[in-house]
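Single chain ahead, by itself, as structure tokens, in the form predicted alone.
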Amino acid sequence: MAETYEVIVVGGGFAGIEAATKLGRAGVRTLLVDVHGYHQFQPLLYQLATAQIGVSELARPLRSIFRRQPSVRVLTAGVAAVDPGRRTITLTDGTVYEADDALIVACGAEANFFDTPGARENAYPLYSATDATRLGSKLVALLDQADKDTEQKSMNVAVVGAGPTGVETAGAIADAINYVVPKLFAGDLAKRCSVALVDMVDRTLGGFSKKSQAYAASRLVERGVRLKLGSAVTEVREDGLSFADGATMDADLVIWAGGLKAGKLLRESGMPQGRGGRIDVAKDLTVPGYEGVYVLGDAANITDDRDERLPQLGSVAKQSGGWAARNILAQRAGRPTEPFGYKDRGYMAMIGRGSAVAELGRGRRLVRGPAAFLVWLAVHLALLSGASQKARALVSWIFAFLSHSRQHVFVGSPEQADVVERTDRPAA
């Protein structure tokens, strides 16, 4: 017989944490399941990959988060299957758990390679702490190789995807080349390094205003980032990229920031899938046809009160988690659920040292430059989970900004990480 809980939450990301926290405060017997024993702050993964911060700044143990909420049990395990009709989950070891009141699926997503030949084998995604440390190890290995190469070998990086993740990653690597490499390596290594940002669309930061897009592009170019926009990547090779317009690009490292899609857990769940394989949810965040089943965060297609699809942002995930918990508590009290009331705080993206764009609020008030840089720092510092994580991140940012150096290291080789990443990872 399956062990039962009042609510089961699959996934320890923004949505799952927020939902479990509110349910725990209300004394609801809740099971939180995640394949990792920690919550990771995904918006800062590119900073982990470029050694601006360390793992301890963006990852917090799940049990630490819920240590004062005895009604929430944290279970570190992979979820092999979800049955929304019965509100059950099956772990990879075969154990089954059943939810009496509600099942929340907030298992995130995975990199979408769009069936591009060679992308899965040769590109480095950036969606988890493991991805980030693997990428960081590869960057360091390439720099070391170029530094000791007697034939003046170059180190060329290509970032695929000109959305916020791609822009922030390209800007961070360009800053490392411009400011960090000259301090850590002798000779002209920095001059032999390059970074390119490519995308099938003809602009950066899709979803932002044209002014923000133009500002981001100009600041990236100032940092030495080569932009190749308006042509799709048709192949990722070990030594570079091929494009739909017939062009090619040499690259020692290809970073994939080209979008996300639903993982295997959702594909095999039987729930209605929409764009990106994500689950189309009702206004109250439940799945039509499945009573008491909620899908949140990157796993869901969520719309606002104007029927516009909300982006896959941490703020959307966090708010949806809190709202789902609120609806579950309402149902337990005999009250009806309410449509998700998303508070749009706008978009922001870091372009590099001292440069950022922020479009604040529903009216999209534009802030850019150093002012937006400070806004970005303040918002992300506030969103980090845990006082010690906030303090360490602040110290790391100040050190990196003032010293043009890095205080974090990567343990292990990129080859070892390749073996880990290219195996089938369990869901959630």
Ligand SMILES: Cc1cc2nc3c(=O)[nH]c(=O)nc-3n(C[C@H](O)[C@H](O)[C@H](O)COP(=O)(O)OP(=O)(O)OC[C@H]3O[C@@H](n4cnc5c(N)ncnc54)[C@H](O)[C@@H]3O)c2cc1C
The other form holds:
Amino acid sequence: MAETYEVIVVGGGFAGIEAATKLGRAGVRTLLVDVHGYHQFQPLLYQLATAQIGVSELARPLRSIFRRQPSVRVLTAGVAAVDPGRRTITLTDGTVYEADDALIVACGAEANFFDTPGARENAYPLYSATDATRLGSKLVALLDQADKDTEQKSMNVAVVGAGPTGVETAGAIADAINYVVPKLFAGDLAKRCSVALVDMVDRTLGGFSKKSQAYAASRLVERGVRLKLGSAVTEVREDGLSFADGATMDADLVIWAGGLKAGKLLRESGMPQGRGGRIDVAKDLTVPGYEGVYVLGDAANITDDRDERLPQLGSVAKQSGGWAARNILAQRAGRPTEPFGYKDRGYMAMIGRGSAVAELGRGRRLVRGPAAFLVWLAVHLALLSGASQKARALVSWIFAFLSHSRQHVFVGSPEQADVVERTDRPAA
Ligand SMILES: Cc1cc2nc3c(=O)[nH]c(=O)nc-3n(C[C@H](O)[C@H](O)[C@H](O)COP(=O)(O)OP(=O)(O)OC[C@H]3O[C@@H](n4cnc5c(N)ncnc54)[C@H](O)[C@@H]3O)c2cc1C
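Following the display of the form predicted alone, present the structure of the form predicted in complex with the named molecule.
Below, the chain from earlier opens the complete complex, with every other chain and molecule after it.
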């Protein structure tokens, strides 16, 4: 007999945490399962990879988040399968749990390499704290190697994907080359380092306004980021990239920020998959044909009141989690569910020191430059989970900004981190 809970939540990301928190406050017997014992704040992963913050700033133990909610049980385990018809989950060790009232699937997404030859083997994705740690270790190892190199070779980084993640990552690496490397390394190492941002589309920050796109491109170029836009990457090699237009680019490190897709759990769930392999959910966030089954956040294709598809954003995930909990509580009280009412607060992206763009609210009011930089810092500080995480992040930001130095280290080599990467996730 499977152990039963009133609600089961798969995934302790923005969506899963928000749902479990609201259910926990209402005293609902909830099981929250995540393969990691911690919640990770993905918007700051590029800062972890560039040692601006440490892992304990963006990751928070799930058990600590729910320590005052006795009706929520946190389980650190990989979910191997979900059965939406029976509202059951099966862990990788074969244990089965059943949900009486509702099953919430909020398992996020994974890097989409779009079957680009060599990308999975040679590129570094940036989707988890493990990815960021592995990438940071690699960056440090390459800098140390270039520093020792008697032939004074160059150290080139290429970032694939010029969306917000790619822009933020390329900008942060450029800032490190411009400000941190000259301070921490002797000689002319900074002059031998470069970063390029590449994308098949001919603009940065897709989804933002043309003004924001132009601003981001100009600020990146100003920082020394080489832009190669408008040509698809056709191969990722150990030593660089090949493009559809016949060009090639040397790179000691390729970072993949090229997009997301649904993971194996959704692919094998039998639920109807839509764009990106995500599950097309109804207006009330349930899966059509499966009573009491909700798919949220990055795992779902969610539409707003204008029938427009919402992007894969922390705010969408968090609000969808809260709304699903509200609908579950309504159903338990015998009331009907309600369509998701998304509050659109806009988009923002950090380009680097003193430069950011924010398009605020549904009207997309444009803020750029130092003002947007401060808005970005304030919003991300507010969104971070946990008071001690916020305090530590603030100290790290102030230290990094004022000192042009780094106080965080990566323990282990990129290869060691790679082993963790392959073993700490459920099979993809
Ligand atoms: C690098 C990066 C930068 C971003 N920057 C921003 C930003 O600036 N602003 C913004 O709004 N959004 C940003 N986003 C998007 C935002 O982080 C996501 O939209 C949001 O995290 C999605 O939340 P989620 O709860 O759906 O999934 P996730 O946060 O991905 O959480 C999913 C959870 O499910 C767990 N899980 C997955 N599979 C299993 C399994 N089989 N068994 C058990 N557990 C499992 C994972 O461990 C994870 O904890 C960024 C994303 C990335 C990757």
